[in-house]
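There is one chain below, alone, in structure tokens, taken in the form predicted alone.
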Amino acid sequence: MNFGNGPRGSDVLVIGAGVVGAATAYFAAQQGLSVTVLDKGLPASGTSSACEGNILVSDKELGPELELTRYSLDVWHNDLAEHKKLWEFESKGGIIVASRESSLASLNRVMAVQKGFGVDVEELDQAALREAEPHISREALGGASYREDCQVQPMLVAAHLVRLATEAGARFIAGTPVTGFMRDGAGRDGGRVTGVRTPRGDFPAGAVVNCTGTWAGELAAMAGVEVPVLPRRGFVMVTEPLPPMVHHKVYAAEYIDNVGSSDAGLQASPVVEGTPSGTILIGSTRERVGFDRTVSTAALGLLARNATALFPFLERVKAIRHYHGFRPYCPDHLPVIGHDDRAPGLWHAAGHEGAGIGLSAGTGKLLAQALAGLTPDMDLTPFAPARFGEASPQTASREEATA
């Protein structure tokens, strides 16, 4: 499909080479569109390099996000199946553990509802839980097994999808921050978005896709529209390599409450899993502290205490490093995906919070379908950018002046 943007431009210009941007570029190139990808750094240099690589069904509430999750799983297992080894795809399954009678009762109620919507979940009594995870705490009363939960190495996903996109004809240009938008007219909204401005020059395009993760709100503001994506800091600890000790992604029932919470304060619930290299990843914390990169000893202490409560053997294991990053949080806990009618020509794929790795495959494929003029396999209306209100004339006027 040609957007009529002239000989110098691309059909699609993707801003951001994290996992979501890389997937969008890959699937757009597969649709036969000419694609350019810009990033202020390198692939996966933002949030995608500071997470665990979750592809989870277990922590999703019923509704649009669960529907997108199941669609994305199908894309991972089918459209991207031949590339699984490139990014260490593991169909390891997930287990939610309840250590209180009240938590177990709540978990059983959730499972009953999920089963009614086709989620593959199985109740685990104490014996079955011990069989699945022999080193689990003796305090654990039972749990739920989600066979569909998977894992990838996110930096490898981003790097290889960018490479595969370029092999299909896309261009990738690193070290190129976007400083403004090109517009085709004046007035309240500045006209249609027709490309971006950078220190390396202008890049015209028929469609510009904002895949900048935690910074998506700042980029959207340049075009005079509000996309309230905020940073939510999280820490992960990494242990020394061990023989296989944790066989699934294992987490406490409280994790689901933290995922769905809008609390700005520090929250922590244990998430523990092994990796192919033998190290164990320990999460997870959440807190809204802006882009403060200070290492929080309070957060790391909570991670350690929570993890050892879930798997007591970790008390004797060394943590060799930790890292942290910023999840792109949206107040209504739904990502922003699709064309922004408030700034024609601008599209968004951001705000996935901790589900971005898992949802990236489906998000990229659906957006590529829409960009190619096809009807997407899923209705994107629940994720529409315009749900956040009208464009800001003040911001648009400032951008118009820089253009």
Given for the second form:
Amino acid sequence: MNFGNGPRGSDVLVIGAGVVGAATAYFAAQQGLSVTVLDKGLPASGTSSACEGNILVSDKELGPELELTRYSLDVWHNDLAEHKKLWEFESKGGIIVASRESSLASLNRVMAVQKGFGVDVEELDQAALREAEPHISREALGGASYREDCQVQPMLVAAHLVRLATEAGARFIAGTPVTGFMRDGAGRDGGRVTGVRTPRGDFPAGAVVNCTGTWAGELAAMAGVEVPVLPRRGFVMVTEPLPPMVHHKVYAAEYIDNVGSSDAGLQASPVVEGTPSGTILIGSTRERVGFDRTVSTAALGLLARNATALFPFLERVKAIRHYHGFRPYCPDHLPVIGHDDRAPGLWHAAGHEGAGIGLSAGTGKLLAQALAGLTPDMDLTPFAPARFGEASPQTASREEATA
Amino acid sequence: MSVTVDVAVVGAGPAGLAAAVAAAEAGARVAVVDAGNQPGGQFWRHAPETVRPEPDGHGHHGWSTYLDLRARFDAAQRAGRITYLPGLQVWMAEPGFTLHTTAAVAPAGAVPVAVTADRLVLCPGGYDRQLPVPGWDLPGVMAAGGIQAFIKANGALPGKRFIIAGTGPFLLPVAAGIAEAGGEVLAVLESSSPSAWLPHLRAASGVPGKALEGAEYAAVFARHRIPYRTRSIVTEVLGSGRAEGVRTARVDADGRARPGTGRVYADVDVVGFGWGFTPQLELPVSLGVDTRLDADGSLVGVVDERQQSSVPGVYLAGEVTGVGGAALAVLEGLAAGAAAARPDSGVPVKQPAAIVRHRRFAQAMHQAHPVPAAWQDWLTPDTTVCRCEEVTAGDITEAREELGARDVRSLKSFTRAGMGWCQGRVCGFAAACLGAGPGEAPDAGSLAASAKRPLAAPVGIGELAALD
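Right, and the form predicted together with the partner chain of this protein, after the form predicted alone?
And the full complex, kicking off with our chain again.
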């Protein structure tokens, strides 16, 4: 395909300049495709700017999610190795801490299984834990160390990947919301997606990739297909800058249970980590409250109690800011990656929940391979958009067919 | 501890004091939360009353207004109508309304109180607006208002030889206060020109008190032989380890330094900068109050003729509605307090003519003393812009040009400007200008992003842990 000759056309049009869109654009440009990236705001204006920058192996479910995580980790370490400094890549390692006998027992069971799947995890007894994290609570009984867990500054990842993509020939246009899709009119659902409509005019493209995170469902609905991406709110608190006190990403053992949970109520498990700037991030709550932006004192209180239980010294430290974001999640807790057979020409890369930063690199590379007509390094079938069923003809009929 | 009242007032400066008095005298139960230890705010800051029980008001303007408000405030407190909560900062205002407080930074020790109220009058005031210049991060460089506060609180000077620079009439009382306290002011450098006043004389003449103040300062300047240099700026603060001197220049109408006009002042102890004021908007913004750009380029809250904001029950008075000085703040506070005490009186209110006059005067003042359009030219790539996070002008230019950071929000993300201890209170305006680009003024959206601080003050994690 070649849509790159017209002034507005391109082989690939990426909607959304968060980390996932940025990585997709970057790798598509590397494949020699002509790429246009549109964002309704600036790069990293959505969930990418309201998270902790995690690249985690420790919290992944066995199966396709873990497989994609390991693939992505490889992309971060190899394909993107030369750019690590641009986004403050840190191989800091994660530590899961158990403070009760029962959680220690479950942690040990999880570790045994993960080891069987090749995860680099090491058991820490109380002394080893204290050596790794000298300020950890006296109550902590033991833990597990995940050396592969890393961290990046996610806004810098998105902004630099967009910049690198443009240096490789891609075009980025900020402040351009997509208001509809161009269709070729053939077929029962309006036909092939041939581009997007925006207030700045139409942008034709051979392939349109929906990388709009929590808004992915809305975008998909404009094309008459259902992609059930829902928001799950999370609060993160930031402390005043301190000398290094917390050396790894430190979680409580309950963290793993909450990640996979579909409970709507307020949950939180402590995730405490230092950053290169000296601040300590305290995360994070999980709530299904839609896009509610009301600050919740209940959430702040819960975060503070959990964090001080893990690191008692935090009680005397001041918080200087907090923020919240909306993790885009699908009901089966797997992202949506690949071509949407229900709306030919439309692709999705969204719904990575709390793992979007970590999974973005792998997602972008695999999708770029598929967009270039190659066989992706990893089978994308488990992430196929069509798993959510047929298009709703009612929604589709509202869309304007264009020739 | 918690308190429930009809009207909660935040701030006890000119606006807050007036609002509290007016609301209490109209029959409301009032709570006043203030970071200071005694009423007066920055404008009427005075030595601790525990040390000097009867301050004489030396060096203060409108001291008789203060004494009158203070007497009424004390009487209402004795009558149980005002609950005064000093030494506390509000870190969060919840809709409906609940104010969560924490002990102010200095002196700590006040016990946090949660204040529940049907109506709020927010009078948080403002602070000196700063523009970076090479060397401004050296010790010995202060905000002009910081020098004044130092003198008012301590009755002593932070140094011996001073340079005061920036723009606006506020530079005059700062320099006069230094001279009266025995300091030597080598020069006051005003970037604007006196002729800038001419088109605005009519507005100025509506507020005769201001002319009187001006005459007083002129007398002080003459008595102490303080050189007042217009169309002049500090282009660099000189010194190794601390401020020791300044390099100055004459500027054109846009604030561009004119070649060959450079001059050095040596043996300087303190350099004070004041580029107008930034209203403290985090509480109004967190409650969703509509904002606008004022004539001085600051983001301010929008109010109606009763001082009510776009959020029902939230009233604003003082610098948060537009920088206009203490006399206007008192008038607004009186109006806001009375309206908040009787929100349903139903009588259409005509805005007091005095408020209209003072606002007109303030607008004229802002137009005569703009932030120079070309101020970004003064910077070198290694000039620090965000002191907390040590972010330079070069870092910001790079983020703007290579990563497309056009607003404060993305600048924060990409450079950490405004992410440190002060949360952009000092560098926010400058960063917003730099994001907009050379010669550009920031738009309201970018300034709103800078004013948005979900924690309005730092708060202990131990205190947060006690929340349910």
